[in-house]
Amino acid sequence: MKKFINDVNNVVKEQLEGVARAHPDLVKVSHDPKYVYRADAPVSGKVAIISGGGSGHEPMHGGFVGKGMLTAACPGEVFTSPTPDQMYESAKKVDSGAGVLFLVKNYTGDVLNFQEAAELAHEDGIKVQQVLTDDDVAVKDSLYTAGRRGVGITVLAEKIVGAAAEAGYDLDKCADLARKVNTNGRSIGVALTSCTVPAHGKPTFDLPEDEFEFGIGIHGEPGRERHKMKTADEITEMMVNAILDDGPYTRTVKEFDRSSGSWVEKQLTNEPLKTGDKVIAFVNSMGGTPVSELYAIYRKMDQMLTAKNIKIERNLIGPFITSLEMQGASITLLKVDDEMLKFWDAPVHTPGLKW
């Protein structure tokens, strides 16, 4: 294992020094609980986004903490759920009165303890929600989540529900939002390589030189099938296929009711995309593959989605959700309407992500 890291123990509490060295401008970190916050919370009469999971995926999210996007993020030990008192404290912290919404990838850990940071926040009276995402068609069920894995879509909401808050959208609006990013979008992602967790010191799973993982998750996790190497037209094709082939998904989802300080129970469904719709494109790196690959990707995606009379109205490419070192991809796409379009393109500044 080749990592610049010093102990393996502190890995992520030094690379947060160096984020509160970096950005002091727009963030601040707190080490104990950890939790990375806008330098400015809380903002008067505005509610406050917060979202976190394992180390491992950055930017993602403490990268994406500043003006126009999260007010908060609570990063775990890598590929490790936080805590609930990460995100109680930081509830407390970036409150302004307007409330707390909780931005949740559809992991096990993740779930359950921002379902309890939810009960402890309730219990102190401030306003909270909160909004899952699980926008990954490549699995029901996975070794870390019971239903569809939350990945790509995650970034996208974070960045139209954070500009929304900005803007002065209340606490149900802003959680109404992330729903409707959340049920138009939909991920799948390819390893051509896998990544070594630096508690563990090796690769997470073995992956010939020859072949490569279709439908991998963030964590490492493998992908659904294993297919010798194909070429980068090939793969795409594969990718933006599952994608427009996916169904509609209906699933049940359970939401913090503030008024009896429970959670129900709702039934969601996610529309598949059709001809005429218009979409936010995002082609992701996982870590390890170069911008210039990614641009391979996106001209096929492109064409395909051209065919199939879906526009690209806006685009995303980069390494914005990552798994490590990880060479690999993933497309998320996101059908779009005017709202979100005018909160995408609203101004956004944090160290990940800015215009």
Contents of the next structure:
Amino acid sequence: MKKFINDVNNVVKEQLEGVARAHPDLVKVSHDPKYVYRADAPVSGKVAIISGGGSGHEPMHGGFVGKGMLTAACPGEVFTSPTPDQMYESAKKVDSGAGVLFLVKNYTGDVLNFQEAAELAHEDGIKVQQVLTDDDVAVKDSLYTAGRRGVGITVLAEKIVGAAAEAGYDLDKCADLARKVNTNGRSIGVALTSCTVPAHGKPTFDLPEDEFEFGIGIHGEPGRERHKMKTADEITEMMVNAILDDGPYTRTVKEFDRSSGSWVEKQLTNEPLKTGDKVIAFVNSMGGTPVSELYAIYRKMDQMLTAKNIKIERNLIGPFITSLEMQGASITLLKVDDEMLKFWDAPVHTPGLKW
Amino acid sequence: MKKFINDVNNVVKEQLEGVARAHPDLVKVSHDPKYVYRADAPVSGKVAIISGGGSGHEPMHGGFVGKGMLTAACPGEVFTSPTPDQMYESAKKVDSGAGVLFLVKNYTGDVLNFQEAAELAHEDGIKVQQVLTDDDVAVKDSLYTAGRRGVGITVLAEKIVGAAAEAGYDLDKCADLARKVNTNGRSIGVALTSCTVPAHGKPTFDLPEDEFEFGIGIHGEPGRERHKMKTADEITEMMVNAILDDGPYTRTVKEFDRSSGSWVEKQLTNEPLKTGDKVIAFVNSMGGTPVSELYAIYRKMDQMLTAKNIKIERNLIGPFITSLEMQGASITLLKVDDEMLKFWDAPVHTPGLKW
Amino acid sequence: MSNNINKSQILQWIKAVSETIKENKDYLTDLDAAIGDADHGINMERGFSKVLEKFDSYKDKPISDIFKAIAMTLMSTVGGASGPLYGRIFRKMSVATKDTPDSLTSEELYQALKDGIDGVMEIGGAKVGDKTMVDVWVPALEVFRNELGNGSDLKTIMEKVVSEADKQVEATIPLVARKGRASYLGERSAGHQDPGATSSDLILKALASVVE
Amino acid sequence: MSNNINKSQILQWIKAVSETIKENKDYLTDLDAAIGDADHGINMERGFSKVLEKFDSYKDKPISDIFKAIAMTLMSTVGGASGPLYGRIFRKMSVATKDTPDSLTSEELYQALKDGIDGVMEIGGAKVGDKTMVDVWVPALEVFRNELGNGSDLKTIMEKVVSEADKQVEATIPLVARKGRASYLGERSAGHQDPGATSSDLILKALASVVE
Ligand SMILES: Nc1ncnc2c1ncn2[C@@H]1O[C@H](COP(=O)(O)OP(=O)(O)O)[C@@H](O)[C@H]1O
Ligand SMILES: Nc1ncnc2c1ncn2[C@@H]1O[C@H](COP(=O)(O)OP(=O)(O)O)[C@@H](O)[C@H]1O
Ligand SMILES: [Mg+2]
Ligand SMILES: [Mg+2]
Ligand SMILES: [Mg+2]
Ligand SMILES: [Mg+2]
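Please could you give me the other form, the form predicted in complex with the partner chain, since above is the form predicted alone?
Full assembly next; the chain just shown is listed first.
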């Protein structure tokens, strides 16, 4: 393992110190417990959007804290969910009274830790909503698994809902919008190489020189299946088809009910993409794949979508939700309406995303 | 070799097709000869800034074409200089009459091909200036080599001079500013792994699992020296010291004299950085190193500069001048004045850099 | 032979857990690398070394407070799925031992552990056979209950509990995971031992080692 | 025996160069792998196969236009350092032959070649001994000039030119490179034959093969 790190036990801490030194105009960093928050928080009258999860996916989430996106982000250890005290303390720090929306990627660890934090914040009188992202079509069966993982759509949700909060949406409207983004989004990822968790010191999985993993998560979890290496066009075709061929997807999620202070089950359904739809297309590097290669994927994806009369209204291309130095890529397609597009286009000013 | 590519002979072509599809609002792409240019070029009354070089360093240069930065970029094959017809044709395409500034990284191939293009454009009545970047302190001896290589400062020069052109600087003032940026900038790079040129199919060099290359170029050229692997702090210390300890650097460069239509020699000197200086600090990934690790480098660099009373006024952190999927990083420090800062802060709207 | 576990044994248990987790850190992590994300040993070690570090701050308190302190420490240091789950076990044990500050009878110990794993199932939603830590705790605690019925002493009970736990850990190998990160692997999760079940087995073994 | 080279011989020369570059593509690339970036043969072959492809478009034009067409083709296809340098040689030859559309005397041929390599030195800045193509051309053309003074016929001249070129190619081996990519290697460039000097020798050999 060769990385720019000092002690494997201080990786996240020292990176956060770097963030604090690099972007004092945008964010501040709390170290105990660990969270990154907007330098100007709490922002009077505005809903706070808080996300978090294991580290190793940078710039997500810490790099997306700032005007027009996240109000705070809670980084766990590398690939390890953050702990409830982080979300709880950050909520107290950034809540302006307008309430806090927790955006949580659907992983057992994240869900459980955020759940605990939501209860703690609620008990303190903070208005809380929690919305899960679960967009990874690689996970087929939601009944017999922990459900689909939250991946690329999280970035788009943070951007869009962050802009809505900035524009003055109240807590429930922010939550509704987050839910809408999530149920209109689908993602799929592939890995060409494994990543190495610093504390582990060796690659998480072995992938022969002539194979790739299809349907990978963002933690070096093995994917849906392993294949002999293919061309960029062939891999892109598999990815885009995995998204286009994904039928209606229904699952039950738990959301927090403020009035009763307890968790209620909600049934949500994603409708398949169809001809005439407009999308935001997000082609993401897993960290070790250079942006140049993403354009080869974009080319083929655009050809395929154009042929299906699905129009790419906006795109995002680059390393935004990564798995350390893993080589690989993911595609996220979000079916958009005017509301989502408006908030996508709104200004954003964070270390990791700016326009 | 595992990459998202189709035929190794079409790598650059297909990536450019992806760029054209992804950013039609920002850029257009000419395929024969190959160049990327601003969708709205020629921009009336504004000097055109044109750069170029071998491909494989994305987002540089093609990703920096757009409002406030480059007017056109000419990509060669991977790690191979572009040919004069590319620069010549792109100059004809984007020149508004205000003239064209060629920003050229100091590599023999790039220099010679741009030189030829400059003469061709001049013969066509286009006002031409050419400025070299040569900021790589890893190359010690300029008398007995082709001189220092142009690396990270090129990105900063493209941003700053691009903004100046946008603001209406005339050709000579743009060239003066580019020269000022270059003679106030210094860079050093390290590699943790080699990259693989697609057409070659195997890593350019072998680097044992416990060693790194210090003073690497951006084409997988061997570095200044090879060391046993060290911590992020130790490597950063070596890098920052290589820049701080670099004495005055004088070399003779050729620049184009429009009045005589010929090349004249100019002697330029970089003064060492000193206490009290203000800098833009650019921490760059070579492509395969994730942004999180760059923050560990930033942390130590900032500590060292603070101790020397050198103030980081602005920073840029991420993969901007890469070597395909190489793991590694470079640091560029540019001593700035108010003029440079003003143009650094000016809006930029390109596929690879936006604010 | 005894039917009680006193506070000092409980403190010994905590130390023994910390020790065995430390020793098995790489082992647990490697298990997690196969079907998860290669951090279970790291997570657990981080948590329990903190638990040990804070030892002096809770060692003189009532048993319930000791469990509470451990719960809060695990919850705020372990992270991942196992952090809130193990945290929950100790939090529920804390609630169950409110009225028994210095020592627990076998029955009280059983009830505390049972409340703990029930709490895990409540928030995690896993059932026996889903290839999680639940697969170890539930059958092992059934053995505990049966042996209580048989009137066995605590040492004997814990021997049988551990032998059942050992069996159940191995029994996770052929299973297809339905909860947690390993569930994403579907069929490919079969053939690997569950890391959380393994750490649970270690925790029960440590408990067996301190009872008399 | 003759003191002229006519257009048809010049066209033969171009064909012969294309052929010899193709045959030596891997050899030139391997030389470049040792002290450069392993592309000289690839670059040159890409250029001269394009020159050949376009043959019909320039074969009926005046000599000057033929050289111009070759120059433009090399310049726009070879890339790297060698592209503009070889392109320059042919461009300068084109200028030098403006007034001699169908045939060149020995003196005119010499002057054209001399202008070519002067153009290379002008833009590339290399001097004899810097371990580049200049190391072949300059001494070889000195031999050319001397033989002109001796009144030798063109065939004899070119035999001596090639023999000098062959000698100078080998003489690049011990040199430390001071120009081009190899210069970054410093001392490590010694012990290897320069790829550009080698391709230049092939070009002169091809020329010798067509004169009578
Ligand atoms: N829903 C659940 N209920 C019970 N145990 C679970 C559940 N999800 C995961 N686990 C346990 O947690 C273990 C993984 O813990 P760990 O690796 O620390 O967390 P993470 O999966 O978040 O990285 C699994 O091996 C499993 O035993
Ligand atoms: N400044 C120069 N003057 C003359 N010849 C040069 C110069 N620089 C390089 N060359 C020649 O170019 C050859 C390398 O060509 P090539 O490999 O095609 O280009 P690159 O080095 O850009 O990859 C060298 O072997 C040398 O003979
Ligand atoms: Mg984890
Ligand atoms: Mg080359
Ligand atoms: Mg895990
Ligand atoms: Mg070469």
